[in-house]
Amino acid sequence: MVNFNLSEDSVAWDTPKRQPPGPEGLPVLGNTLSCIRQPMDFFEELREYGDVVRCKFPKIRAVTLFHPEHIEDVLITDQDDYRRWNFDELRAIVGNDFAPEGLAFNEGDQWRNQRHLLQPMFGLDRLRGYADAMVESTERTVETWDDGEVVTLNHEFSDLTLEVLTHSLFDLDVREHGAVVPRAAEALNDRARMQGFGLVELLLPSWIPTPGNNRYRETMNAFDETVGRQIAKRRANPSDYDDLLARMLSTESDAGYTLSDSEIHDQMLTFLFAGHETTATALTFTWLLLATHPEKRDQLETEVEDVLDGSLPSPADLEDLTYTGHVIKEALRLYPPAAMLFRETIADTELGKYTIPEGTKILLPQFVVHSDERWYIDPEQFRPERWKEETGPDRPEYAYFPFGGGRHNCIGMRFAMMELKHIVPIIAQRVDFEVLSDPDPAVQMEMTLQPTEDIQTRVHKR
């Protein structure tokens, strides 16, 4: 859901050069209503104005970029001229005290120290230790599905990815240790999806004891206590654990930096918030696409049989699962979980022939750029083979950026891809899905791209 502060008039464009083109919108409100009512359609229509397009919102000066070269300028080439724009807005959604020392909100030296210390924990060598949990959780999930049963894919994959993440973060089995972590994940996602009265309640000060605020605070307090207990256990018996939490407690950077308990808590909450629904969304749309394109499903099955020969996938197999990787990459192109990235200029800068003033919000809509016919043949079609056939200099690098780019790219990118490349083959070996709901569902932007209606399927065991 896209929210804008409507309390002040639109910010004037006070640059000596010509401002970028864009829709005029309504007096005072500018383009706010169009964006809130139909955000996906709104950004698709913006593309008609060019590659650098002005948007008008109360209190916000915004520019949307549609050309990969400009996107690369923001994320890579001139990244020092920009900062992330998500701090106040995301805190307004999940609470002003949400993970203030987590990677999602930090800047400056603290962020750099944290990123430098945490990045090696997401290297391929370290991630291989999580593969068994990915496989075991997927097997358990598939075994719960009966032949002919109707399952809701987005819910099933949300549960599965939460189980994998909980095991990887805390070495906990969610079925044996209560519902504290699932409830925290659910609370965070519910806060990100609030509409109607829930949205009104969300906009009230957090100290007001509304039922929603009380439930949310109780849930997060329970999560805080769980993290505290897990930290104490690992400090008392460090050799008994090898999960991400244990590694954060025991790691010191080459500059002598270590994470405090409060930083570790905030990292765990951030990873739970950022790493759960994104992968669930990717799995949901990957299997929706495969279920509605049987010829692609057949190609995937052929590769899985050739590479795995009936065995379960392991990290050693992933490089040979080439077509599987193309399937996942194509699903992320058509349905990028993040949908859009946000930056803000910290100085006057140049984009194309325009001077963009300091303080301008920069919008990078992945879901529009990923479907631009300048970079993709038949961009609306699900064609995994394009990642073999269409490579070359004609497609700029940042025509595809589901995990962002630059110093703020998704730290969990390798974890997510490893998880997807383990889960997809296991399901392909065991199950076919018959789609019962709309095979081409409408989608909406929340904290991740989501179908507007649940994806209902019938399970056919193989």
Contents of the next structure:
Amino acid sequence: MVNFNLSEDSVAWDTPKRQPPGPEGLPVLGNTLSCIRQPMDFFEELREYGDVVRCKFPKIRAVTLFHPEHIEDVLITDQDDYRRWNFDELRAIVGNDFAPEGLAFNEGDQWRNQRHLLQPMFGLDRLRGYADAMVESTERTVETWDDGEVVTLNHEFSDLTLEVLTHSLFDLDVREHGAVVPRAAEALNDRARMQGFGLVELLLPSWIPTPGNNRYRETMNAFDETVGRQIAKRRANPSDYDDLLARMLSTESDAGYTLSDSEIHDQMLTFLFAGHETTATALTFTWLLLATHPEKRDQLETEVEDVLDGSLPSPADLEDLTYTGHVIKEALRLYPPAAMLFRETIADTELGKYTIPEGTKILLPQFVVHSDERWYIDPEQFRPERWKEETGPDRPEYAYFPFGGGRHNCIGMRFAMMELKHIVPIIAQRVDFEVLSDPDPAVQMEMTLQPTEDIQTRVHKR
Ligand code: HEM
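The structure above corresponds to the form predicted alone; please give the structure of the form predicted in complex with protoporphyrin IX containing FE next.
Below is the whole assembly, all chains and molecules, this chain first.
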């Protein structure tokens, strides 16, 4: 494991002339305070300095990239020259013993073997089996809403996506199993929020104390016990189960690799961490945008009526729900749940006209790149039809990367898209939302991109 507590000297660029431009900031602290206080504004403002921008922090040397071609270099073309964000620091957010063997937290042979084994489980054929759970959970959620009731959209969708995920992952009904899984999910989110998305840990010297949390540990212990019990049940009666957990226990890759119990445990935690709030965020902003753009909502409704004719969606309908797909795609453009990707150079590397030294942190801010007017007409506008109209070679591929790219791209992308394309039409058939809170709320980076205030809506049943 690489040690990132770099000294001042090792952080410095060896040749000042070759440094990419960037804001000077304060003596010693450089850009630290503005980045921690208002990270969204800070990265928006960095764009003014060019496509490769240097940031000044006492602990790390960092560069932010704004051009899709450089992003493609990092994620795809030269991906061997980079590794993901340092795991020690990520663990500082979620706990040192958090899922060390989870797909999102390891590299090298173990990661390669796991990815190879798990990838087929996220293929479309396998995912179709989860569609019923997606539909059932959505129907149940919609039924709990009364006409005229005020609901907090982000909370409702967080509960719904958690229910779908736990059903599909380990056939566990979150409503019956106490609150172990929701509590674990909430604890992870609280933890990330408390640590300011890791920026505090990442940017400030380690002698500044950051909050510990005993309750977090207790919650995670309860989660560990639940997963352990579920593994034991499946080992005892394998034929009774056909969920992702059962598959992970029984599958051997063609290279003869099988997952140990601890690897499986860590995947469960990883999927919960990576798959819950991301999808909830996507759903929340999709419906906020639809509720505040009635003409787009009408267009969606027309398509849903044409394709589904009042019945519930199934995997066979998804391809015909084109406009629905564009709505979701556009929401992910304007509000990319992952917001920012992190890499680190493992060798001296060329980016544009700059040589970036080994050990430099590379930041890829999706939320800024997705709204660059070089690639999007009226980028601030919610225009789902742009995905039909604005085609052609003018927009580089990595001007849009909500699910990342390259070898570490999102393994759950199809799961998430299938889920969203089932949930959005069912809600469109049943209710309208009247937005009572700020229709254009400010957002902040937590574990995922989040509105700074809850999104309150009044439900109108159709
Ligand atoms: C709208 C929903 C989602 C979004 C926007 C999203 C976004 C992303 C992004 C951007 C990455 C790449 C991170 C990087 O390169 O550093 C990623 C990786 C990952 N995602 Fe997702 N994700 C979503 C849903 C899901 C779901 C539903 C699951 C699981 C059920 C999942 C599991 C993972 C895992 C395990 C990785 C790490 C993959 C690896 O390193 O091999 N994600 N996701």
